[in-house]
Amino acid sequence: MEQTVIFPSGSVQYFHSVQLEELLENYKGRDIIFLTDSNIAALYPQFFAGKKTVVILPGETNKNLNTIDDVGRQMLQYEATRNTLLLGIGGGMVTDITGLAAATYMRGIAAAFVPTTLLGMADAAIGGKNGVNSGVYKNMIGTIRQPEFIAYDIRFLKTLPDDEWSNGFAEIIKYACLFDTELFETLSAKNINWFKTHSDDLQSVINTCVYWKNKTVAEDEHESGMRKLLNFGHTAAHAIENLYGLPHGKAVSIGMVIAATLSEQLTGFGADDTLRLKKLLMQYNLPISYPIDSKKAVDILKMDKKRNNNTISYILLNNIGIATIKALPFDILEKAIETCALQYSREQ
């Protein structure tokens, strides 16, 4: 299925349930450079054989400007021009690097993404944000620029490790909490093993997330208002992720619990709904607490892009499926992070 989504800055083609080899037949004659990481290159050597391919090292520690510079140097060796398409095949780190490298090479060439992780398919590849880290500060350097197309070939998920399935479902649960009680109930009734063996149901859940993210981004592409909702669970998560090296989805899971705890205090969000959220996260093998140094976490958050003097824009829940944006003082946030750390201690 093909779909075109219109954003203020331009349109993006979505190819759902495709086989990548067949899709690329439509791009014969186009100068394409493939960008992937060493994990994907090792898993699919036959696909990349004979193709112009830039291979980068995987992992958040390599999501930085040094990698962007390395990609640019390799593209020069391939004699890439302004007509070249840079096609990223990989997880969220690969699509971030692809988008930013394309945006900066010769002041901008076309990019396209083929996400190979559940997290990438449901969230990271969508929306046009392309960023790299600066030390412990996540996605501090980047652009908002839409790709030419995004293609979904769920065959790539056959080689996805179990932990990466959990990471992806953290983002899917995020969309359920923000917008979609029906999705929340669907997830509650199933589990990872179900979705691994029922590809139609999995594709439907992915498509639901694509719909909600595109709807939000189309209304607010540059995050001046409603797009901020998509940061639910992410604000604290970015500090946790970089302080402790946790995978993104696990950090987001903990961040959502912190946000739910704050919501109980500030919006009247029900304690029973916090328990429902915790149960769902555990059902998908995600953590709900961690021994976080709250002061160190808040020190990082004070450099967050969403800070405004002594407060930070924070996404809370009124109910499952209904979110709100609040200006949150840092001392209140620090106490909520402390509560999460204390919960971890009690569980050990």
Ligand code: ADP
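Positions refer to the first chain, counted from 1. So that the term is clear: the rigid core is the largest set of C-alpha atoms that superpose within 1.5 Å between two forms. Quick caveat, the model's predicted, so the values are computed rather than measured. First, how it differs from the form predicted in complex with the ligand.
- Here Asn318 does not count as shifted, since its C-alpha moves by less than 2 Å between these two forms after the core is aligned.
- In the core-superposed comparison between these two forms, Phe330 has its Cα shifted by at least 2 Å.
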Second form
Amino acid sequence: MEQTVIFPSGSVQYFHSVQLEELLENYKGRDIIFLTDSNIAALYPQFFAGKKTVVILPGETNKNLNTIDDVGRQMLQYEATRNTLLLGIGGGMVTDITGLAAATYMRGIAAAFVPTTLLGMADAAIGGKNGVNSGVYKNMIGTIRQPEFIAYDIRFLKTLPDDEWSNGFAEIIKYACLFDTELFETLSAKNINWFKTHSDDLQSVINTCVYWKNKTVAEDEHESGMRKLLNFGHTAAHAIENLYGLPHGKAVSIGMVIAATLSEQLTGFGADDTLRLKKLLMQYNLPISYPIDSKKAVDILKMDKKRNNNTISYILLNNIGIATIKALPFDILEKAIETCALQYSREQ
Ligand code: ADP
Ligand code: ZN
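Now that you have shown the form predicted alone, what about the form predicted in complex with the ligand?
Everything in the complex follows now, all chains and molecules, and the chain you saw is the first one.
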């Protein structure tokens, strides 16, 4: 299924269910440079043999401007012009690097993405944000710029490690909490093994997330309003990622539990709904608590761009499927993080 999604800065072609080799047939006349990481290059050599390919090293520590510089040099060696398409095949890290390298090479050439992780398919590849880290600060340098197309070939998920499946489901559960009780029910009734063996159901869950993300980003590409909601679970998550180096999905999972606990106090979100959320996260092998140093976490969050004197704007839930933004005092946030750490010590 093909679809064009229109954003203020440009439109994106979506190929919701393709076989990559067939898609590439249609792009034969185009000068394409492939960008991927060494894991994908080793697992799927058939897509890169005999093609102009730039291979980067995987991992968050390589998501920086040095890698963008390396990519640019290799593109020059391949004699890339303004008409070249940079096609990123990989997880969120690869599509971020692809987006930023394409945005800056010769002041901007076309990019396209084939996400190969569940997290990339359901979230990271969509919406045009691309960025690299500056030291411990995540995604601090980047642009908002839409790719020419995004293509989904879910056969790539056959080789995805179990941990990465869980990380992807953290973002999928985020969309359910923010917008979609039906998705929440669907996820509650199933588990990772179900989705590994029922590709139609998996494709449909991914399409639902693509729909919600595109709808949100189309209304607010530059994150002045609605798009902020997509940060649900992400504020505390960034502190946890910075302090403890946890993978993004796991940190978001813990962050969503903290946000649910805060919602109980500030919006009247039901304690039973927090329990439903925790149960769902555990069902997808995600953590619901962590021994976080609440003081250190709050110190990090005080540097967050969402800060406002003694409060930070925080995404909370009214109900499952309905979100809201509130100014949250730092002392209340610190207590909620402490509760999460206490919960962890009780579970041990
Ligand atoms: P994310 O999409 O979670 O941001 P990354 O781009 O950091 O992920 O990728 C996570 C890890 O999974 C990397 O080591 C990457 O090489 C690997 N990976 C990505 N896609 C696949 C796949 N389809 N099969 C196996 N490993 C993959
Ligand atoms: Zn995220």
